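In the form predicted alone, a lone chain appears below as structure tokens.
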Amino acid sequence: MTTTQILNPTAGPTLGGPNGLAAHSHVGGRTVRTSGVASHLHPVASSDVADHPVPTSKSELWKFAPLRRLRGLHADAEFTVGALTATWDAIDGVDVRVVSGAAGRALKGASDYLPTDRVTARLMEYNPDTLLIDVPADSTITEPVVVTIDGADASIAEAAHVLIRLGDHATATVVLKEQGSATVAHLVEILAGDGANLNMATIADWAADTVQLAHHHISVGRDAKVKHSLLTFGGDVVRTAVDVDYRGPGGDLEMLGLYFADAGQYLEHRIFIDHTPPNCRSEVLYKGALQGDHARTAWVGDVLIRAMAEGTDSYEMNRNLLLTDGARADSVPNLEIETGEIIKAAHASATGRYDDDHLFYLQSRGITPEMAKRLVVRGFFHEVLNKVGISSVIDHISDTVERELAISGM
């Protein structure tokens, strides 16, 4: 059975199923983070929002992004309700709908996230509505849960909450896709309780005038384990900002990333991964292409491993391929270490041309140019869908990519 429904309805129904976690929210007054890093990279944590200004381009965490671009997401747009509904098929065992009202606004916060932006402040305070995807405890779900975001109006401004969350002991498979044309807020919030293992991915495919600002909240419970997938295609601006905490010693979590931009398209990532509790593991690797003129991308890993944080095993990588000339990637890896009682902390970043020993390699082969060049891209994405792990998300990622190649005529 499908199911459809507008995300931002004005009544549903009420939250109720067990799963071992306690829900809870910081959202209904003034609620501060004081526990916060005192440092431009980690702004302070509030539900209010007045706390949260209008970025400029002088803010640390908003330098690259087109703030012209953004239809005012990141200042004060008005949000109402249109056309972005999501559609999900009906899985056993698993609880997928919106929750409106009391409830709904209960679920803001979940996994214990606070808005540290103007953005997710606003859409905590405007939109009671959570999509609730709720997997309960010591269940094991075999097939994978796709829930379909769709937009059919860039013209308004909207705001979508969803939480995906799983009981201790839990396993599932989730995914997002999300496409058609909006201007849209987006907050996922991602609660993985003990023992739990997620694998979770996000396929942002958003027709050409789509503006979409992103924020995703993982909390990984004690000896959890998470694996995030964010893959990035379409729209004409896309910025999607990764938290992620741990909630106790054992958790593991391994996030990949890749994207491709077209001619005018901007596409940003940022990720704070903040290292607490001891004897846990953050893995990081993106990968991005580029093609056309003022194609431009931005990449932002910052892992923070805390003084009581012994034990931590942490590597980011982020590497860009450009494709044509007049493209643009920026690659800022940051590593915040306040102990060496470590197992490993380590980044790297690459920005570059094809490689011109692959190429000749594969041309005296007798390839052509043209096709020696789509099998160098395909060879520089296959690291990160081999390990995504969802054959249905794996084949539409390279169907995807082999559009993207043949805007280029590779």
Contents of the next structure:
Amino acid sequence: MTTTQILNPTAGPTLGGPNGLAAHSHVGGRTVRTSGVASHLHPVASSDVADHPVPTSKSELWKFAPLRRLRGLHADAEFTVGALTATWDAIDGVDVRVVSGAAGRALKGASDYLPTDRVTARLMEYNPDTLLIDVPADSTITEPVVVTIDGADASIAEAAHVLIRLGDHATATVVLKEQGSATVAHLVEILAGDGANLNMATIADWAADTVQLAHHHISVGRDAKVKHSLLTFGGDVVRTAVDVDYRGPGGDLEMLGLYFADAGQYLEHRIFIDHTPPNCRSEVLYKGALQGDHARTAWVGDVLIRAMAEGTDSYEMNRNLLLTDGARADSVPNLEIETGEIIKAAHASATGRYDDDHLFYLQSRGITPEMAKRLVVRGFFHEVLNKVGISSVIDHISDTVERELAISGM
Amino acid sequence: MTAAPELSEARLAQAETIDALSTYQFGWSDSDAAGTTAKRGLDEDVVRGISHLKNEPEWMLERRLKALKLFERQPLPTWGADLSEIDFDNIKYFVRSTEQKVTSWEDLPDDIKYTYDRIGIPEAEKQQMIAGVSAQYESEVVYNSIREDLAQQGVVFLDTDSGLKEYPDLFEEYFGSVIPAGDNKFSALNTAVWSGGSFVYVPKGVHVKIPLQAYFRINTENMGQFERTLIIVDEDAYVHYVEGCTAPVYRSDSLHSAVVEIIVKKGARCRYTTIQNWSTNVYNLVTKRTKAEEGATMEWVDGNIGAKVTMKYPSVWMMGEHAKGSVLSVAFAGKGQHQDTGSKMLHLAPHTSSEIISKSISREGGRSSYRGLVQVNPGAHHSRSTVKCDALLVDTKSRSDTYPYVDIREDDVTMGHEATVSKSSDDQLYYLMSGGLTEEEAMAMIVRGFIEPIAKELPMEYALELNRLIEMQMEGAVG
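Let's compare: the form predicted alone is above, so bring in the form predicted in complex with the partner chain.
All chains and molecules follow, beginning with the one already shown.
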């Protein structure tokens, strides 16, 4: 059975309504959390919008983003009743539904998330409907849960909240497909219970007029395993921040990213992994290609290994391939480490053009220059795609990459 | 990470080894005759006073006053180290230690001579290892000599004040041309109150075969030292300039804020080596930048061992085709220290290349941060850049950060960045000890090996000093 439901069909409840955020202690209706780490990368987390001034191009976390093209989403654009729809096929054993009103508010911050920027603070205050994907404890769901989020109107500002919740020792695969025209602030909370195993992919393939400011928060349970893939293609401006916390030792996180920016497009990915419990692992691999005038991407990674996080094993890698003139890729892999008792902490970043040796080798085998370039790009992305491990997603992405390459006549 | 019981002691020995590297060896101070009379705080009168005492041309006074306004207007940087404890009103901005400059060692006042004896300047000179010695003591260069053959080649090696008097045209052309006063708050401060530093000019085609060396010392409590160095290496010339800093330990915080400007002309090469070993109450906030023209090469070799806070990012602006920039950096952050160091490489022309190699060791709660920027501007096609950062953490309470920025506005470039943070491995120790080394020897060897890529680029006497520091501590540990 396929279900399509409009998200936010009515205005959100008035502020100050019932609030069931059990995980936080509220003082005067305001919850604040400092990272405890002195660095320009860590704003104070707070539920109060007033604690998050409107970012400017000088704000550390917003300095790459084209603020003028965000239609006020980062500032005070008023969220309105929405045109976004969510569509999914029912799968036995998985509870997928839209939760609104007070019940929906109770789900905001269910992953112990507190906003670190204005847009998500405003989103949580506004309380849009929550698309809940609930997998009960101890269940194993083999078929991927696929939810398509479709935008229909880029002229209004909307907010959306998704909560993916896996109970202890549950196993599931979840795919979020984002498409259509929208101006949307988006919060995706991912809560993996102890010993849970989640493979999750987000395909952001928006129409060319879409502006999206997304925030993913991943809370990894004790001994849980989470694979998080983020595949970004469409849209005018798409900025996704991913924050990761571990709730206990033994958490294992693999993050994969693939993005393709065309002329005039701006795609940004910001990753923050907070290693607090000991013996957790994080491995990040993001690859991007850029083509056309003013194609821009920014990738900012930050791995924080706190003093108590002994036995941490962390690796971050970002690679960018510039296919034509006029494109620009920023890549900033940060590391903040407070203990020497770790297994490994390393990162690497590389940006460049085609490897001339590769092209020469292929051409010496009789392959045309165009085809040789195509093969190099396919090979470049292959490493990421191979690891995603969801066949429908791999097919979709392969097709999209071919479509992108056709744009530059390859 | 689990460790065999006998190796946990080794970890302790390692901490001592690292300790040895940054133990401050020159912690004495002389009687403070000149410093106590100097005025604290900064206003227009202080700036006019400095300029008047130095009998400077009008244009320099105007530059200073303009810079003072910029300094007052600019906020402290919000990133990097914590600078909130600097009390600009409690700093002496100019101290003159002797009224007359002297040209021979014997003419120096006894207490100054004693201080320098302890660092070993005369010996170094006797050994003919030093081409010219310019020793800065309390803001002004008091001792300056240069070998005659260099002078005959037309090489100029003066303190900056004399440089301004003797070469006013060169000075007016280049002063502030690489680092304008308004570049940042501390370059503005330096431009307003600068005093001392070195002025070097190497004529076309001249290769200075031995390093030019200058020793700097701060010796007045709460006294800022604002030296200003200007180095011009003309076409196809070569020079290696060596700056070394040691300072006595004092109670309250002191500020060192230098500006170093270097112009490397077409086909020329310049190497600038610093070993900074300020006592751990000094704020060391330095702006260093080079403009490298076509085919020119600039190499910064930068060691940061002392100081409470260091913020230093030697930069190369590659202005012409095939220009090259490189930075080799080693930092030790011990108890209470924050070494925020790195480099900025700006590719502004095609076929330029840059390389940054950074090594840091953090221990006893110290924090070392690599902070760098590689920027490839439009038109700088076929540029290449590699950045490698290695950090060694030896305990569970120290901190190491890596904040690399890569900003590419041109295609057809090749960029690479790598960083690893590690703990000295028990496997390495075990292997060395199985070969007959004691724990202490093995630890020393691991640490020496870690900094070897930097140490081998140092002039001999500096490398010796570094190694001696390790060995001294090891002797104690073994006994």
